[in-house]
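What follows is a single chain, given as structure tokens, in the form predicted on its own.
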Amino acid sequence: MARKHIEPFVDRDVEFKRLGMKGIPSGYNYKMLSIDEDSGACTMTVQWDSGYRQPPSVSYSDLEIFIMDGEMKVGDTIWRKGGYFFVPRGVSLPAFSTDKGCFALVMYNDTEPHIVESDADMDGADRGGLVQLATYDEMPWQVPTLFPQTATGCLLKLLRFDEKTHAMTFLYTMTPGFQQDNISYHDCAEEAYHVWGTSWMMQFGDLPTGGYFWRPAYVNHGAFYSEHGILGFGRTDGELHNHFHWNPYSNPEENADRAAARLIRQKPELNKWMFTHDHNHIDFEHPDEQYSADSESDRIHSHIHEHMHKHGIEHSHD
């Protein structure tokens, strides 16, 4: 099951939780943002307590970590507000800890949350996946590359981008005054939290600092304004193609006819070779893997729970 469409949430209206989950420490309070009910995989708003102390730890899942206020100690360095992290399955996270708390967007990707202390990798984890960002200072706003192109006034600092999926974790800003006029869908599931600020969108009104949506693909959204600006983290599960129409009433149903007579209408030859062999495509990028519609997600959700059981995790939905 994919985890549900959410829209619109807004944290500042609910209070934190206790997070009581194996392995982790006490002073781990958390806000549940959205939650994927087979697998575990959630995104949530966490506030660690001063004083929190976290030892050297893997994950049996993909784990992204972006701080909104506070420090962190991670190993030897401080990381402070706009620090971002992507730590891949299996990849050890050095001892960390906050002094005076911090306030975080916490992501597991693929399980519940969960740590198992370790400060080496597991076998066959990719260190080199590893990301370490200081977004604030380090990286400049830029235009999207994205086609069809946003309206002007939308900027990307693009934190993590899959080589494999084009799935992509990224911060952007809404200038003062952005409006954007048409109505967009995606192929692929969004998730978007503002960190500062307010946006208008026609559907439902105004989502403040603290709102959050999980968006399932070829969901309708827009028009959009911002009168003042916003600053947003995101993220999506594959390509971000703005699919860009006028009728705010059609449905995800006819948004994927629409999306698919598009694909045959401009790549008729690759589609004629996807329903001509048996739903079943060799990846020349990856040769040891096939690809057909269910194969991938069958295949992340199997070596997790191979994994998890082997090391005597369970999961709970409490």
The other form holds:
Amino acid sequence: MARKHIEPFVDRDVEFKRLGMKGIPSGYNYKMLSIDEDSGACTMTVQWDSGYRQPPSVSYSDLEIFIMDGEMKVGDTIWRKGGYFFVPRGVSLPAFSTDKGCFALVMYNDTEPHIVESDADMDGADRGGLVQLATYDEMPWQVPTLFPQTATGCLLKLLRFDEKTHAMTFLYTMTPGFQQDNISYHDCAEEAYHVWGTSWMMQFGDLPTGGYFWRPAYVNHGAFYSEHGILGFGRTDGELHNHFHWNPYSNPEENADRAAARLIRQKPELNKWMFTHDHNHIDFEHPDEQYSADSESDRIHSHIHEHMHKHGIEHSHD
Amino acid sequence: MSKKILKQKPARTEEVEKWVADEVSEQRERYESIAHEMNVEIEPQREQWYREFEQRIQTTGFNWHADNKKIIKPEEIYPKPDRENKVVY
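Please supply the coordinates for the form predicted together with the partner chain, as a counterpart to the form predicted on its own shown previously.
Below is the whole assembly, all chains and molecules, this chain first.
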């Protein structure tokens, strides 16, 4: 996900545009929240007009949809607020339509938006990876079990978890009066949208309803406070570990160095294995996929490394 | 398996290339505006927020895990480095 650090952005500040590309039915309106400059992968708020009709379709990209208002009929089922879909590449999504209109987050994870009319899955599509959840009705709020943990009053609903990368899609809430006095960063990129409510972060100020960020790895955020509480939708592209500290001036390179030093302290044997063996790391669970130090570095760190170059931040390549 | 599907995607048409280029251009403008607002315009306000945070972690404490807190000593407060402070990269 080579995207710009967009934080904060409030979609209420811009107008909807028509998505008018070939193959896209009329009535598909969008606000771009962030886009990968290379692949065209993007996150959008979308308003499908009342009367919108879309035929059965597939996509070359993984696709996520989260309904925030209105309703959408998918096949024979009507989905309302809180409806969530993860549609793997090549899996056919039944015809969908809306009589009342539908307001949603839409995420194309690999490519620019497109629709290929088809009522059949593509060869090799992972239908078992299809996720369909009525998140407001069927799922209880969970206390995060991360260690170290967020303060009391931050709760999660885990919508999707990638077993290979530990990337997550989740709903989160801060209860009224939530406060956490630390600064955090993660080894992964993080993205979030405020479905409702306002929270404050010490670096960026208030993020209100419609507020959004796409934040690269190792960027400081927090302390945190929310007077009236929030409901948010979030995603990461890797494992979300809370690196807490209290240095407001540390930069991403210093934070990454600190994370690496912690890895060496906390998992010394793994560190030795990774860096004293000049070979690919074969995962016996996934023997067709090779994981070398380079490929892991590419996956996790390329976005922040690219940002360092773009913005002239001095750093080492050792 | 499904990465093979991604590799089968046809090349972008001119229309799609233009759409992506337009969106990327708009995002770059937005990024510059956000970076200026965050890194420059609200910096004095943020410095005040930093001082208030430092005061809280020396009195009510720093959340090192969940609601577990520890009091930070004055000598543990990080000095401001001799460089421009940035929060958007």
